[in-house]
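Only one chain is shown below, in structure tokens, and it's the form predicted alone.
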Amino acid sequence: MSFTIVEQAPARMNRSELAVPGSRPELFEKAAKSATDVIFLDLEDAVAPNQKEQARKNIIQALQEVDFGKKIVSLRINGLDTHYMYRDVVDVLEQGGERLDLIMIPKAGTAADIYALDMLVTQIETATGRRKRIGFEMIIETALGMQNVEEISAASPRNESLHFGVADYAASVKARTTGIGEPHPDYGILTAAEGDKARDYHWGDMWHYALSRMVVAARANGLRPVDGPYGDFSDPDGYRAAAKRAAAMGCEGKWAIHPSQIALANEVFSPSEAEVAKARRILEAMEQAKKDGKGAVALDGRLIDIASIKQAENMVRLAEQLGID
């Protein structure tokens, strides 16, 4: 382990969230009621900008009167190149109330701009007598971003979590998709040619390098990786799919841009029980390897370690916040 210790973010629950956008108020009650992990309350890419500052004032009624239970909520703010932004902040933190968590900062690109936010709350915040620190979500979606994901995740104590902004992302790299999150048929190599054999054609994930380099800057500045929105609501699948993988690199949750993905998204960053029974057997196992003097022993014939146990800790802390026996 490196002398440099990373300071881990606060522990939160980030399976799925949820976006409400902040023009339609008759959404909100539902999105509390709702198995969500998390809420972002958005005025920006989902309100048009004759409704940004009705919907700024139903978002502050929202945070006064809805009863958002154990939510974490968060607010998706314009961005820092629109006269929008500096009055989302300001009045949501002044006449909000302390229930708002996170300030989701869409289209991050320097750290600079973390920065730039993080003086201006934490001006409110002194001037008001906030009690609740609030904390960053960055949004990932542009090639400057990518370009600076490191400085980014690194810019303010404030900050918790890298979100990947894929259809953002696609139009700054200039990506020959319309698609948000979903395959590409494009994207795929050939097998070998091997005479008159047919050649198969296996698809590939445009996304991967993307999201693992965000992954990596998030887990190096102790941030939680989540991958953002799959478009097709209607592909069920599709959106399960992206899911695993966004899980299996790393990721602790994704985006739900409709109610329907909301289980999908839980089920997919939960453990199973079974996952969860193993993790506790190499426990149990290392527990009594050490006794017996072992840095490693063998389980169901693999190796285990000490880097196992770090991966079953995480899994059975992440059971214990769920309630998996």
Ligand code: COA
Given for the second form:
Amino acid sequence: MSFTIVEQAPARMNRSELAVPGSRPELFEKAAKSATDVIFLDLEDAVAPNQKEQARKNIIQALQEVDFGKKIVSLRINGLDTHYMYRDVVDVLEQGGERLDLIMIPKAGTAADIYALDMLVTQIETATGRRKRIGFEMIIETALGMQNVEEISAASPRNESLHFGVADYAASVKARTTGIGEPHPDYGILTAAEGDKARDYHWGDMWHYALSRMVVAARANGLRPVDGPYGDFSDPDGYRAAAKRAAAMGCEGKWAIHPSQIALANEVFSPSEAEVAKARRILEAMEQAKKDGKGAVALDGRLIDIASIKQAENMVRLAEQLGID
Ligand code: COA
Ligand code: MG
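Now show me the form predicted in complex with ligand COA, since the one above was the form predicted alone.
Time for the whole complex; same chain goes first.
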């Protein structure tokens, strides 16, 4: 281990994160009753400019009146480059009571963006005597944000999670796609020509590097990495495959832009009973190895060693959080 200890953000379940436009208050109760872990009430891109003020009022009312139970509730504010943002923060924090848990910062570009919001939120919390500290979730969805993702991650003790905003990211790097997280037919590998043999074309994941880079920055700073939206909500198989890729790479959850995607995310980001049982067996085998004075042993014909303990412990801890035996 390094002598530097990575402090972890508060542990919260973040398998599914449902987007709910602030301009559609009829959806608030439905979101509260859904199985999502986190709800983000949106003031940004799902809300048209002429609806921004009303959406803010809707959210303030919902935070006072809707029973969100144990769900984590977040507010996606407008970008720091708009004239809406300061009122999003001031009005909702001053008038929305104590229920809000998190603020989601879209298009986070530099550490200074986070610093500015930390300053504003700290002043309001102090002035209003708010007891529950607001945490921050940052969306990494621009080239600038990806370039500065390490500094952004470390910019405030309020930081809890990083989110990959695939559509805005695609626009920012001028990727040739209009999709929202779906695979791209041009991003693949044609196998080499070998005589008369038929050549195969393998689709790849064009967002692998971006998501992986974000995961590293998040984990190095004790934050939760969360994958963003999958736009085609009539394609559950496509969503599940994207979610599984993200889970395999280290993400803790994925956005749901439609209620049908919640169950898919919860399923993919909960470890299966078989995975948990395997992790427990690894821990037992390593416990025995320790007694026998060995650092590496074989289990089911595969190497396990001290690193396996940490992987297995992560799995068991997650299972315990979710109540899986
Ligand atoms: N939260 C809670 N409930 C939702 C919901 C949401 N985000 N989206 C849809 N529902 C409800 C609908 O009201 C409907 O309820 P009902 O069965 O009681 O009538 C049910 O789920 C099925 O919805 P459906 O009719 O298929 O969808 P829609 O046409 O009303 O809306 C979208 C589709 C995509 C416009 C809508 O899901 C939405 O706005 N999603 C969030 C998008 C967003 O915020 N994007 C920004 C981040 S990328
Ligand atoms: Mg966006």
